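Given next, in structure tokens, is a single chain: the form predicted alone.
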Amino acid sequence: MVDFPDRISPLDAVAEPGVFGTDTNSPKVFLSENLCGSLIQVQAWPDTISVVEKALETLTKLAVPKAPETAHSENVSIIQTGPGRWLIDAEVEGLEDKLRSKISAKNGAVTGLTHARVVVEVKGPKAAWVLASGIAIDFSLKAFPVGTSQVSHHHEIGVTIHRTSEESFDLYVFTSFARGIWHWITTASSEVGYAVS
């Protein structure tokens, strides 16, 4: 497990634990922030994708997925967010440094995003309904199966969405927009009741 020294969430002042909205006896949406151990973006150049994929596979012990599929182990998730670009969510000490040593600047770029992104978990029987109210993608299981990801936006706020189960989603959001996304999700969830933990 990775430690979080001096880590302050931008949601600390607004993500008050409790039950809110119209139905506090039986909330349909459950919200929480997931602090990642490390969040790393890896970008290959157009002619070095296979080299970078091999480095990723060596260090994570996972087969690099093709979008919209994702890959997971107990401590690492790999999400493809664009051509030759991956988001690595890991609980592995020193993975960012190992990636930097394995992927040279001529083959790609490794960027630490741990303090630049917030991960909001939205789950519950009305989670997809809430997300569909502000993100223009199809949240049906057929169009958005479990274990896949989508890159989209809420208004002008970019968001990477990873469906972790039928009723659970992880939203990766720029830290500076975290409160805006939180306000929208809680407002939309108020109609059916939501719990924050």
Second form
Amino acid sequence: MVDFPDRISPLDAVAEPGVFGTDTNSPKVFLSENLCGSLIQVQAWPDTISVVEKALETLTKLAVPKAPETAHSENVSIIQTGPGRWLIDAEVEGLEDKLRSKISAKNGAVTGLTHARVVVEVKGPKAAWVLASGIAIDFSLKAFPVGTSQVSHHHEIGVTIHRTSEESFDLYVFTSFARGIWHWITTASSEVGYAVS
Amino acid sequence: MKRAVAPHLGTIKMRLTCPFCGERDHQEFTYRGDASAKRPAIENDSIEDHRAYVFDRANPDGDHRELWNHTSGCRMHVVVTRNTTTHKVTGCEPVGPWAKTMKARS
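Would you mind generating the form predicted together with the partner chain now that we have the form predicted alone?
Now the full complex is given, and it begins with the chain already shown.
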């Protein structure tokens, strides 16, 4: 586990633990902030994608996803967010530097996004229902299976959604818009009751 | 005075099938103009050719090829074939530097 001192989140002031909404006896949505170790974006160029994939595979020991899917190990998740573009959520110290030394500017770009994103975990029997109320994508299991990801938006705020199980989702949102997204999710969840931890 | 409104505009929701992300609402995309407009070569110093590239559009009644960017998704440019009369979308192909790579790897 990587030690990150003084971790400060924009949600600290608003994500008050407790149970809220109309049904506080049996909330249907559970919200929490998923404090990830480091987030790194890797972008390959059209003619160097194989080189970058190989570098990623060597460093993460994972088969790099070739579609909007994800790959996982105990401490690394790779989410493909575009052609030749991956978001790496890792609890591995120094991975960003290793990626930089392995992927030169000739072959791609490595960007540290640890402080640029907040990860909100939304789970529970009504998680998909709440997300579908504001994000115009199909949340059915057939269209959005477990282990896949979708890049979309909520009222112009970009959001990368990773379905980690049938009833749980990780939302990667811009740090500066995290409170806006949080406000929407809590308001949308009020109807069915939600718990914050 | 009552404003004239095209009857389909209130009901049809335009969906575009991004070659990478799949079927999405058109609000995730940004319109980038007529895909058939070809920029004159840089060495072409004809003002008339450049004026035509910037301003002249065919405005066809029927299929129209247009550039869209998936701004809230994978950020790829796509060429959409859309019927300007029925609003029906019949094509959504990748374009730009990634098109060839995606085709080769599919």
